[in-house]
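What follows is one chain in structure tokens, specifically the form predicted on its own.
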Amino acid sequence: MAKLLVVDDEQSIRESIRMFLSEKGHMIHTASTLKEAITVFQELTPEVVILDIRLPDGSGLAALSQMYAFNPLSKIIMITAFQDMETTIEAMKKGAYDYIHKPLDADELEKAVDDAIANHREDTKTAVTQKCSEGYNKSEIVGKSRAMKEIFKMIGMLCQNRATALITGETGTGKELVARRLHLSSPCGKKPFVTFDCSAIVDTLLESELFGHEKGAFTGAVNSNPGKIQLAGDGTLFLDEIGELPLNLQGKLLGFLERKQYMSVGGKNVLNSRCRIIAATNKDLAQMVREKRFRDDLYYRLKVVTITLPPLRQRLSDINHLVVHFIQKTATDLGIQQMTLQDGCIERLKCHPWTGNVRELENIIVSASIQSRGSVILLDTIEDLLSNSRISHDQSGNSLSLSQVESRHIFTTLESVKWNKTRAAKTLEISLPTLRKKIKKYHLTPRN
């Protein structure tokens, strides 16, 4: 049971809200005029206020700053019937937590109450030891897994010396940062850091890219350009998608790393360079050489010295430490506050494929944190979220959505307890407005 206070001028609409909300447990009070409503609120301190923009003697935007400055914690979701954007726009600004029109949906009202009435309490829980960021180590490795242990004591060897290395492992399992970190680590990390996209340009300028060129190489070249290996100077060149450079640059890419020496396209001197190069792929190398689509010798002088980075599916212990991580990145990059985690959303989190790896995790903790009205991140916003990035396979092969999957989930789960929606929510384990929600979107209805 939460209070509550509705604000309306409509007397209608204020008795129609009551009852509803009523009916759920809550204790409900009501106010008419802005002036009536800062009364109440201040006396009662509310967890939710349903206010309406337009009132007699004011607007509730004005109604919405004064409450939001006496009581921070309080969730206050507008109402209105007028779809204005500036007006929205303002409200959100001003720390709404939500914006509903009129005519009032039963269903949509009642989620957004429930999730301002979760967000409330776990503010309430977390104010006292809410802390500001206190910023992050944007080159630091996260991971205490035994994987990622050894793949530390690996960076350690590594820095020590200038050999050339391959980082292998799935798409978003962090390659760049553990090749930053062997930069940043080693004797050389003043010097520069170049990061050389093989995949990202098109084939006819990638020579040109690597080793530069001279004026009047080719048509276009008005003037002479450095390659990304000049540019890494005594530093380090790090090839990303090195499985997608071209067989005839590979052999001049092999050259280079065996003599040190390279030539501009169009020039006539050769140049030298100490470099130290670092190859990334998440592709299989060696069954590239099998196809004879990758140069085995290229292959062999690369793969001397290999770090293999574990998808996150297996390291399944590392996510909470991630989360940490990336909750403070987050708060510092965009300047929002430090969230928090409601109970239960590190035990969702593993139980995700992860098929996008730690990028993943990271895309969805930001959407989190941006999405989230409260200094809580909760389980049904993470539900969402993961729901939205996750891709499923049928039995056949072809690809799923998880949408339907969901769906045929729902579904089943529906028929199994004869559409008794309590029960088909707790066996589902979400809330009833979330399965309310989910079954109009899949527009579900029992077989006949």
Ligand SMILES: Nc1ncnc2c1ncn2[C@@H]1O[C@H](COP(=O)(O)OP(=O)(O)OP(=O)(O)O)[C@@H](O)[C@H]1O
Given for the second form:
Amino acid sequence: MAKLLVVDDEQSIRESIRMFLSEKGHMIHTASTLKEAITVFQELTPEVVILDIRLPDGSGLAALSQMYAFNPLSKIIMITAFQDMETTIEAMKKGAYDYIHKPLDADELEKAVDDAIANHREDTKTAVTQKCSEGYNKSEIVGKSRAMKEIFKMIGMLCQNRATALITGETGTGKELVARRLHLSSPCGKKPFVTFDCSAIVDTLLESELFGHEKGAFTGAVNSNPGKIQLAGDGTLFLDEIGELPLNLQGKLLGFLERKQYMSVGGKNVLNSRCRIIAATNKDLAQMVREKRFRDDLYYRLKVVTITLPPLRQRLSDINHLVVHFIQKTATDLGIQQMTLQDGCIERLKCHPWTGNVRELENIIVSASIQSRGSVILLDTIEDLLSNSRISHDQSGNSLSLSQVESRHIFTTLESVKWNKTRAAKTLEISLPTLRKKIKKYHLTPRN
Ligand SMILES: Nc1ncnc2c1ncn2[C@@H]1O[C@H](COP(=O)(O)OP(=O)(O)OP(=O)(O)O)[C@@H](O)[C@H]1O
Ligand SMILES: [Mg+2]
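For comparison with the form predicted on its own, produce the structure of the form predicted in complex with this ligand.
After this comes the whole thing, all chains and molecules, with the earlier chain placed first.
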């Protein structure tokens, strides 16, 4: 049994949470305003608080700070109808334990509360707490899908430490964007962010680019040169395309990660570094380890903290927001008027397989904005651009036309829901009539 405080201005929400959690054997107190919440909190110091963001007399974020200052051991779970990442990160940074969205899902709520209680018990044993620092750059990572909210939570939690992080995900999913955000939101955000592209050049040069070299270290080394590690100082070193790093350098990198010490090529002195490492890859490193193309010890060293970005086709609900974002961005960057979309464009975009992910979507929207006359992007323009968009590849490496990819995607979805068209349309996030049209267009029939 635990003591819980539920803060929400809507009585129905307070009551349903109270009933639900009392049944689980907890002692529930409620409050409907910020002021009341603080008073009850200070009186009872509950183990767990479930706290709404929008309260009649102020923001739940303010209450969060006050409660946290009074008793940092309480676990505070935010609930809110604001579905944006800014609030999520803000809340996580202020020390919220978790974050759940309205409409509340009973299982999710129960899990969050159970976790929080268990965590509270652990913490009271060790009584170690750390407060997050303030100050945060405006974000440009767009996404309101559940998958992206999880990413925002991870960023909120990770930005406060300097742990090595690995970011994985298909090409164009935003790995570099996330790496930059992690850097900017971290205590070393004002320090350098230096990218080292592991796929860039031949082995020997790669080594000197990373570790630096002394004058005369090799033919052509007429001057000594600092490496990327040195340039990163106590900022962030971003190791992009880490899966491309040649094996001999993988060993050297591991040595560096373990000791944070290195020697430049041709150098005699051991140098120290304080940089934070963030690595990214679109490769399946586990598979590369099995194939002995990537060192397992380096892999385990890197993957302790992993952020995996979901492909765009698994978060189709984000397309709408991304499109609006890219239309605005294009208008500002190119000084052109802001476009609107003809009806049906978003539905059409949701049918695309997006093998190039957000980058592919961005390219399409920029091209569409430039090509369109007037202020409306026509469905035909989108259709043309999608047909000319990057050619995808099947598993044997043969290229597929985009319509082949689309028809496969729709077929696989239909098979996975046993041809229940309503469910398939929902999964694909297109309308039922659009789905019917596609089935007809591609002559799709059930496998058996
Ligand atoms: N969630 C997002 N919101 C806004 N822009 C995004 C988002 N994700 C990606 N982008 C944009 O898409 C483009 C590609 O992103 P990024 O370069 O970070 O991808 P990546 O995962 O590093 O790709 P690659 O594996 O090919 O290097 C960039 O212009 C980036 O700004
Ligand atoms: Mg990249």
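Only the largest set of C-alpha atoms that superpose within 1.5 Å between the two forms is called the rigid core. Note that the coordinates shown come from a computational prediction; the quantities given were computed from them, not determined experimentally. Positions refer to the first chain, counted from 1.
Core-aligned CA deviation for residue 220 between the two forms: less than 2 Å. Relative to the superposed core, residue 101 shifts its CA atom by 2 Å or more between the two forms. Shown in the overlay between the two forms, fitted on the rigid core, is a CA shift at residue 308 smaller than 2 Å.
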